[in-house]
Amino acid sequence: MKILIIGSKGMLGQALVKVFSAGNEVLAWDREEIDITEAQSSNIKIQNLRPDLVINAAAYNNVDGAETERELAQKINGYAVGYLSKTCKGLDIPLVHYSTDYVFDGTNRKGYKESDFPNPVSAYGESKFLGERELQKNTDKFYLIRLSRLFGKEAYIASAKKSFVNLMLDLAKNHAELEAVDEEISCPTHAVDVAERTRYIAESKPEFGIYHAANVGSATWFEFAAEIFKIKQIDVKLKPVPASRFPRPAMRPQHSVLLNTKLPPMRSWKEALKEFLISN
């Protein structure tokens, strides 16, 4: 199968390229090869390539930056997804696109199913929800996969933000005491696991629609950090603090656990985190 992966230098993109490379012809494209916000040029390039599947892992991921760069976030996360969807519909091929737990408002402490209606509380969440709507409006052959609190190998892109895992490890090198927000419950998820779940979907070909791909279990940022230090056996005093301790421009959902009700469960986030930290 000829597979086009867009956003191949990002954290998720790298994992996708690695996971899909076995037995497939993988075309790994990033900004140098395609600008998904340019509808005409990207359409021509994809038409010339004639892939069997397009996977879009390109995204604007700066949650706080989106509050002041709302138009840019909507352009990349929203309207560009519509352009890709139209191209894939014209070629009669499926499109895989990724969204986020941040499309939900976080008021449901029981977690969110695939069928729950989004209600984002930030500009970033709004831009991702726009992408979801553009996807569903412009093609019927789509797999919309929502992610949560991704960790993994750092992106090759200079502008990419550091993952929470590596941020904590870096801070621990120079600080005996650290603070972490003991709020905002979500599901830490390994990028490799998301890539493997994506391949499972692409090969098993379930019904087109929305799927949640998050490791089992949930945690606050404090609990996430504590597990990182526990696995790496780092002696650092970690203090739980409220979100107000670190004021940020964008609101975050307080409880955005993604419930997977349509596919076999993924492994626990603690198991995935341990594998990642031991192998890196």
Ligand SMILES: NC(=O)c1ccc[n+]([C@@H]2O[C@H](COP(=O)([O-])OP(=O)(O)OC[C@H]3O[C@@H](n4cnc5c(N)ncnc54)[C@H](OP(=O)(O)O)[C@@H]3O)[C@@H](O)[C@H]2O)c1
Second form
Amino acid sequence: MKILIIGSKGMLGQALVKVFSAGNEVLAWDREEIDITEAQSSNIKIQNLRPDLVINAAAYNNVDGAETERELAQKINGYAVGYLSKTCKGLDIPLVHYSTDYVFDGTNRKGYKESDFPNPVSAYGESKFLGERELQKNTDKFYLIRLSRLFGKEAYIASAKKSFVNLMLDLAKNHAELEAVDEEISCPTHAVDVAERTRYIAESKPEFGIYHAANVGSATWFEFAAEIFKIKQIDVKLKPVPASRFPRPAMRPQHSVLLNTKLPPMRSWKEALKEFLISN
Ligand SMILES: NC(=O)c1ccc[n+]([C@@H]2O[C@H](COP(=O)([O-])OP(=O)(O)OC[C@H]3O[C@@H](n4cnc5c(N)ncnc54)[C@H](OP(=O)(O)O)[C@@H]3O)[C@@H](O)[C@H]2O)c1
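What's the form predicted together with this ligand like, now that we've got the form predicted alone?
Okay, now the whole complex, with that chain kicking things off.
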């Protein structure tokens, strides 16, 4: 298959390129090759390429920044997804697109099924929900994959945010005591596992629609950090604190566990984290 991966330098994009490269012709595009907010030029570039499948891992991912850059977030996470959907519909090929647990308000302590209706509490969540609607409005051949709290190799780009895992490891180098928020329960998820799940979907071709791809189990930020230090055998005194200890511009869902009710379960986040930390 000829597969176009957009956002190929991002955390998920890199993993996708690696996983899909075995046995496929992969075109890895990032900002230098395409600006997905430019409808016309993107359409021409993708039409000329004639891929069999497009995977869009490009996104505006700054949850707090979106509160002040609302328009930019909506352009990249929302309207651009509509443009890509129209292009793929024109070529009669499927589009894989990613969304987030942050489309939910976090009040459902049992977790969220694929069919649950979003109700975002932040500008970032709203922009991703806009993308979900743009996708579903403009093509029927879509796989909308929601994921959460990604960890993996950081993006190649200069502007790359430090991942939570690296942030904790870096802080532990210079601090004997650290604080981490013991709220906001979600599923830490390995980028490679999302890429493998995407490959499974692309190859097994289940019904088009919404899928949840999160590692099994859930954790607060504190529990996530504690596991990182346990695996790396780093002796740091970690203190649980409420979210109010680190005020941030964007609201976060309190409990946004993604339930996968349609595909075989993924492995646990602790197992995936261990593999990631041991191999990096
Ligand atoms: N990271 C998480 O914890 C998380 C959680 C839930 C869902 N997700 C979703 O998972 C997907 C992948 O996230 P990620 O963390 O891998 O993202 P990432 O590391 O931020 O990478 C996104 C990539 O997209 C590129 N990009 C941004 N705007 C673009 C544009 N207009 N045209 C072309 N490329 C553009 C970025 O380039 P620049 O850096 O130059 O902008 C970057 O290389 C996204 O849909 C995201 O919303 C992520």
